[in-house]
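In structure tokens, the next block holds one chain alone, the form predicted alone.
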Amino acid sequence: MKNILEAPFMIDMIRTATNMYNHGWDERNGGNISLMLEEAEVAPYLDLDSVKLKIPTGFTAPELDGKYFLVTGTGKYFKNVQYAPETNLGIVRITAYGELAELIWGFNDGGSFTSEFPAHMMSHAARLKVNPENRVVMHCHPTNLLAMTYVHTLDEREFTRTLWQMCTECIVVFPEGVNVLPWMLCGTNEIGEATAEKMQTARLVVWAQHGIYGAGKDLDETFGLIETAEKAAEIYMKIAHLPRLNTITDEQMHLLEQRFHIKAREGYLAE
């Protein structure tokens, strides 16, 4: 067997978790990542018949049956992932129509997957219906997006438009906008179901007074989505108390649609 710590997907996961911590998005044990893997990616590194533990998931997701996920652990600190990946990360295979997760590798200290595992898996299932290439769900606590939920209306159209107006690239990076959930108890099936529903129409879902969920086809795309939204929120928080003399107009955003061959979410721009 090859050394799994040298697998490209493992290197990418470790780098991403470290980068997220260095950005200040994942304090203490805040935040979590799940990366869907193909069996062919995992097979050269692990004995797939060797199951260390079977963990009830607490939900049903038949569309994920048989799929593999590299996922961060509950109570684990992102700052430690680069130093002890085999303790802070795990690879699980979903079985029994989503009701069981078989631990194939990792969580060497007896730990388990993130407490937000239901929200992750439900979001994966939702995004796969929209985009079969989706492989990543990422949750973190970006400072400015979190702050913005205290001082800005949580109306999704207004929240999205404000972010679009802060930075020219925003409408290009996330033309479908962002969806927003009011404060809900984390780590429950209820917030997982609500997030998954929001994921059907956008790759970014803001959890008010908590953080954000992002989804994408790889770790770079998903990180970049959150990074772009967070930059826009940072600009907003710096100028929200000041009179705004200039902005990016709807007419200018229509020009961006034409230039970059994208389409803004229906009804979010004036015709």
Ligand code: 13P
The other form holds:
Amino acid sequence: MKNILEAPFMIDMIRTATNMYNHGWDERNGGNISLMLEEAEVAPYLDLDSVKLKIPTGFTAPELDGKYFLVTGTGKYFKNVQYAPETNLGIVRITAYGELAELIWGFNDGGSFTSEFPAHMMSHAARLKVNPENRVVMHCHPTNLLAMTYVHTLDEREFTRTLWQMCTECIVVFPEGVNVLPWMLCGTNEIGEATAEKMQTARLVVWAQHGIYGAGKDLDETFGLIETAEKAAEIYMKIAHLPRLNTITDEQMHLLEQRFHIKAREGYLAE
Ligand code: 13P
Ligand code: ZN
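Now that you have shown the form predicted alone, what about the form predicted together with 1,3-dihydroxyacetonephosphate (13P)?
Time for the whole complex; same chain goes first.
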């Protein structure tokens, strides 16, 4: 059996959690990540017949039956992931139409997966329908995106347009824009369902006064999406109180569409 701590997906996960912490997006236990794995990826490292614990999920997600997830633990600090991955991370297999998560590895101190498991699993199911290559759901609390939800309208078109206007390449990185949820109670199936619905039309979903969710085909893409949106929000928070003399116009956004072969979300730019 190979050493799971040397698996490429484990190294990638540890580096990403550390990087997110270093960016200030994950204070204390803030934030959570789930990375979908195929059985063939996990098999060389673990005895898949050895189930440590069967944990009821409290929801159904038949699309995810048989899938494996490397996921952060509830109450665990991102800053500690690199020093004790087997305590702060776990690998679960989803069974019984999504109603059961079987713990195969990790959470060594008796812990469990993130309290945001419903939002993660429901978002995976939603994104897989849009893009079968989706593997990652990531949640964190980036300072400027959060700040922006206190002073900017939460209208999705307006919120997206403001972010697009803050850096030239925003529209290239997330042409579908960002979707926004009003404040809701976190850790519930309700916010999970609402997030998954928003994930049908965008890979970024802002949780007002809380944080953001991102989804993508790998950890780098998902990190990059959040990083770009957060950078735009930082610029907005630096200039929001100042008179704006210049901006990126819709006409210029159309030039970016042509140059980068992307299509902005329908109706978000003037013709
Ligand atoms: P967990 O510690 O349960 O992952 O929760 C952190 C969080 O960000 C909740 O939204
Ligand atoms: Zn959170």
